[in-house]
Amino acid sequence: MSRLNVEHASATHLTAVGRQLLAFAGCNYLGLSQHPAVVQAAQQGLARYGISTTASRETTGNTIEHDLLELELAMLTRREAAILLAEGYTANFAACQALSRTHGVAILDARAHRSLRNAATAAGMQVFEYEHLCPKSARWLVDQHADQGVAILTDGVFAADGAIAPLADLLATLPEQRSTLLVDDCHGLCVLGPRGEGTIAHLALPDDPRLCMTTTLAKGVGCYGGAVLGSTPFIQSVRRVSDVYRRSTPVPTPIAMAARAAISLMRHDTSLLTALRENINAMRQALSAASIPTHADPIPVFTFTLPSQDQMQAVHDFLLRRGIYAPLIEYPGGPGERYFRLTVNAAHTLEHIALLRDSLCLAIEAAGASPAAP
């Protein structure tokens, strides 16, 4: 299906082509993008600061809101320090620009987000791939290039299939000196961990100066922007040498204020994360009722294919006629060239999920399709 021209959106519904649709799409995992307190914070920021700082942070474009958001992000993720970037994509560029001063080689998961490869290449690092989710493959490459300084780059949670990276085993492959494990945790933050801290906390990794992460504020936090998080020396290095940080205008201050409000809500209202996890379980049961294989991890992303493109299109169109938007996408790293990618968030109700279940069962039966294993 071609991209939608969305005319209106809430956490659970969107309006397109004049129709309101129940949507299982996007990455607004806690439903915070439309939360009244988050919207109010942005409105207050507009009144206080206007739309943009109009300058880079290291000249005249810094505000106390940016400084406070960095502190709160570091506290949330249990990292020593954080630095804000304009978005998640550029956060990887900033991290790699700092890493490239001491690391000559980047070793990437074969299905890592394209921004990691682009960032490492642009920073002048040699780039090699290891087999998806395979620490043994990564170790072989690390052993070949350890004398040049190596960084393993991986998603924490892979957006296309919901897989969780084996971070502990990857960290164990690294030498003690001139090595880093960089985790792009755009889909783990606000989803995994005891309080939504992310994949590193979910896997209970120990504090280690070789471990750093990047993330976006546009998914679980429901706002916009990006961040690099890690040891204080590493974050100071990013601030000192990263051109993409030093020479760009930061996330607008009203959005930084909205992100602070979103983080505060998440930290003080555990019901949001509880609702998300309950809905993940309900979604898993709903898809299983339609004979769709699912993963067992607490990830709100569910992907699957059907035997033929025609059947997938028929199921997609059937659901759309019933007022349900279940994205059929083309995106790297998924179970097929084209596949369904459904997401559930904390704002969905059990009634929403039951409607999807019943409609999906009817759609698959009408199309004569049996889902393929992921």
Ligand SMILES: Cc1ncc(COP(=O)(O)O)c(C=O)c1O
Second form
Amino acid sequence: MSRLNVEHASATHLTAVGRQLLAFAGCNYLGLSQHPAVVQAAQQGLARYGISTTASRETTGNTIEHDLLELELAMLTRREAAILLAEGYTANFAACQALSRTHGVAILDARAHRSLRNAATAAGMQVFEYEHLCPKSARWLVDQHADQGVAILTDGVFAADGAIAPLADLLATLPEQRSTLLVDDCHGLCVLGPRGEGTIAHLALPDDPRLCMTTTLAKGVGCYGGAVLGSTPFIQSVRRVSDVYRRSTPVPTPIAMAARAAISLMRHDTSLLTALRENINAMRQALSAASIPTHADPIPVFTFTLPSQDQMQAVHDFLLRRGIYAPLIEYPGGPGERYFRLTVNAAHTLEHIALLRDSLCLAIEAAGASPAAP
Ligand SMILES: Cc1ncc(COP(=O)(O)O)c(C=O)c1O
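Alright, leaving the form predicted on its own aside, put up the form predicted together with the ligand.
In what comes next, the whole complex appears, and the chain from above leads the way.
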């Protein structure tokens, strides 16, 4: 499999093999990765702390920046407490290490991110799958295993098909005791909810101690790292029992400072989120003009296939010749083995999106390819 060797990146463009391309790629949904305030915070952090704490937080590797970032993440997502992990992937491992003390069974959406499955398996939980987005299928499994303690594990937003998980219905399948709904909101944070709080706020779920969340700081927040968020007792148990947390070095302090700056921007100013939502609408119209079916949710990810592999490659190459990078990827959970996964972010302009629309219409016509729905 080939991969792109990026030589320079802004929120909207990347340079590869010496060519600058307009990119509809990645998960930098608010463009925060290159935001001057975020970059400046990282630079200040480098000057003050150096690169790494070189120790785990429970020995000598904790800083006030890590503590404050946890508080601010909890406030943003309206969870009681948060704990930082090195990545979103390891956040799922930490959550499952804590859950496995009281929950013997993990019930996963069939298209849940691979890290959730790996985390539950590594934690020694028995793993079962329910039909993608189907609470009825989840309920059947919950009823079978309720006496062992059950956790439902799902993505909040499925980045490969743009679907939002039916969290209220999933929560309703769970018994009151020894049960948890763990939402991996890597693609919902900074995208959904009035201030980018994520899928739980978007769906206006009531407070519930059975609800917890994991996330990455490497997508919408534009930085690096991960977190588990939930009730205070649950987060305390992650801190107490999770080896992934206890025996590893935290996110570098300059990155924690950058993430704090990114979250502060989001909390005090909704203009980035407004720009993202306007661009999602413009993108939907642009793809529709090229006869590409789209979802109706405010999600910046658009996936689709064309009738044949040759046509997909031809469209991809046509766009590339016109200076547009439209990722054609192989990744589990999408509408095909290989599919287009285009993302739009808050930094794209309407001119960028119009250029994509016009080029895509020409590319599809030249390839004689009518797209298939996700
Ligand atoms: C749904 C989901 N969960 C977890 C992860 C892992 O996050 P990170 O890249 O921070 O390890 C990703 C990233 O690709 C993801 O999309």
